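The data below hold one chain only, encoded as structure tokens and taken in the form predicted on its own.
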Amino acid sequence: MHCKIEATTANPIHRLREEGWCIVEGVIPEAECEKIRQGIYDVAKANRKNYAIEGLTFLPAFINYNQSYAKYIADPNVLDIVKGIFGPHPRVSYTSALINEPGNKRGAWHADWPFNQQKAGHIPSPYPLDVIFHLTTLWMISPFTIENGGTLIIPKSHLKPTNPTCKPEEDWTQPLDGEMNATGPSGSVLILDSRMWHATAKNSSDTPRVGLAIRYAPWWLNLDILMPGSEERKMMVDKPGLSENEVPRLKHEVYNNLTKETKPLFHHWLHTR
């Protein structure tokens, strides 16, 4: 059954811990979303990664290509929640464009890094502690609706000790009990515990659903395995020939043009190791 999840800002940290998700509306003004939507779409399409699933336009390290949304990454409505989970020194781990094209295929259920068991840098399942290690935020540059493929989630699935990536041989594209579409007006942000089971939803409309995935990590979570050229990546990914997400370093000219509030979230991506 596909149900609409009502947006909520009441006790978002409590809701994240109990339900695994919350939605914050109005982070980017809707009029601003209208201005930046086409630019985000055009840049993502022009640089799309070919390994994305059919009908999905995906571009990692999107901050290097387009910064029209960058000042909002440190918006207090989002960052206060992140700091409430991780403390005063969170970092951004990913900035990715995620666009559901009309007629795209439904994706497989999964949990995000570092809980995806098919990636080299994962926390082994079963997870020993109920601790939020990583937050996935999905920014609704287009309105997210049931029709256009608002992300599918299963509330409270973050409390499970494992996720579907442990059994990739099974067909995890089928509907599951309790699944819902996360929906909201443009400018809203869906915040997920990265352990949450979620999936790409089918876009049955005739227009692309434009979104951004911006993920936040605590200061103590080692992100170096994601960075091309790092010693961790050479040892854990390149040498054994395993698979892992890739987040290229931030360009210095991009960093220099970020706001003073946003820069602390990205400084680690400038390091050369």
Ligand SMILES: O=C(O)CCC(=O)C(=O)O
Given for the second form:
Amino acid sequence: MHCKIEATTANPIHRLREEGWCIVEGVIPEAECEKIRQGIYDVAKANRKNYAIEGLTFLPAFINYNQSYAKYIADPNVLDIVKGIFGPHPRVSYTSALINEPGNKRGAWHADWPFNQQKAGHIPSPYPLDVIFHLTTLWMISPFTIENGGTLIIPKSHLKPTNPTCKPEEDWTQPLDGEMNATGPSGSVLILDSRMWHATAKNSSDTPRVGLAIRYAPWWLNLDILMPGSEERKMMVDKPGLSENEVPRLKHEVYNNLTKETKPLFHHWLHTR
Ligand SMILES: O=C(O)CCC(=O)C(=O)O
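Having displayed the form predicted on its own, please output the structure of the form predicted in complex with the named molecule.
Below, the chain from earlier opens the complete complex, with every other chain and molecule after it.
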């Protein structure tokens, strides 16, 4: 297992716990990234959601539209780390395409679900325990560089008991002390504790930055609130009229074509409750 080390230890799980992030290089061969990049870009653009921020294309449940990267989601270089944290039965919670066009604006600092305090389903801050509940992984289908806007992160911010979504009235788009761009060659995977403060960086290159956000959850984290039509979502989001991310159900034909290693990560998305 290769993990780019910039801390004191070679163990990526230890590093995730201490620093809140690590990068695993070479998960998808670079030549393969070249082949799948345009397809991901085209499909994401063609199905872009109109609520996406200007300069960004965002498409949830991307696995339903394009499966060119699907087998890598179960790649042991990533999955062994995920299992090392969550145990033997992790689940994929999100597969989203992220296209950052040249000239996009810098985004606001935030932590991801279930720590985003503006979403109906969230763990209220101050978080009671230092526990990794959810992992956000950002897949570099393009190389991530400082110029094209490698994700902005603040190492160790996962250890804070809260995050900027607690105070949405403040402007969180400004630089903060300790920030850095996470960079790597195409085919690398940035793994973040979802509590980590992070933000979209400006793409100052002349080429779109193509990425995927794939998130992993432990078996015990209830994901039903994300699923349109679920009983949880009706009660907690629709009825009170609150905001929440949407992860539509997985299409059966897509599930049937996944590899045997990938299927267990997605089985829960076949059904709503
Ligand atoms: O595109 C990026 O670099 C950051 C994406 C992000 O902030 C997110 O998916 O929560």
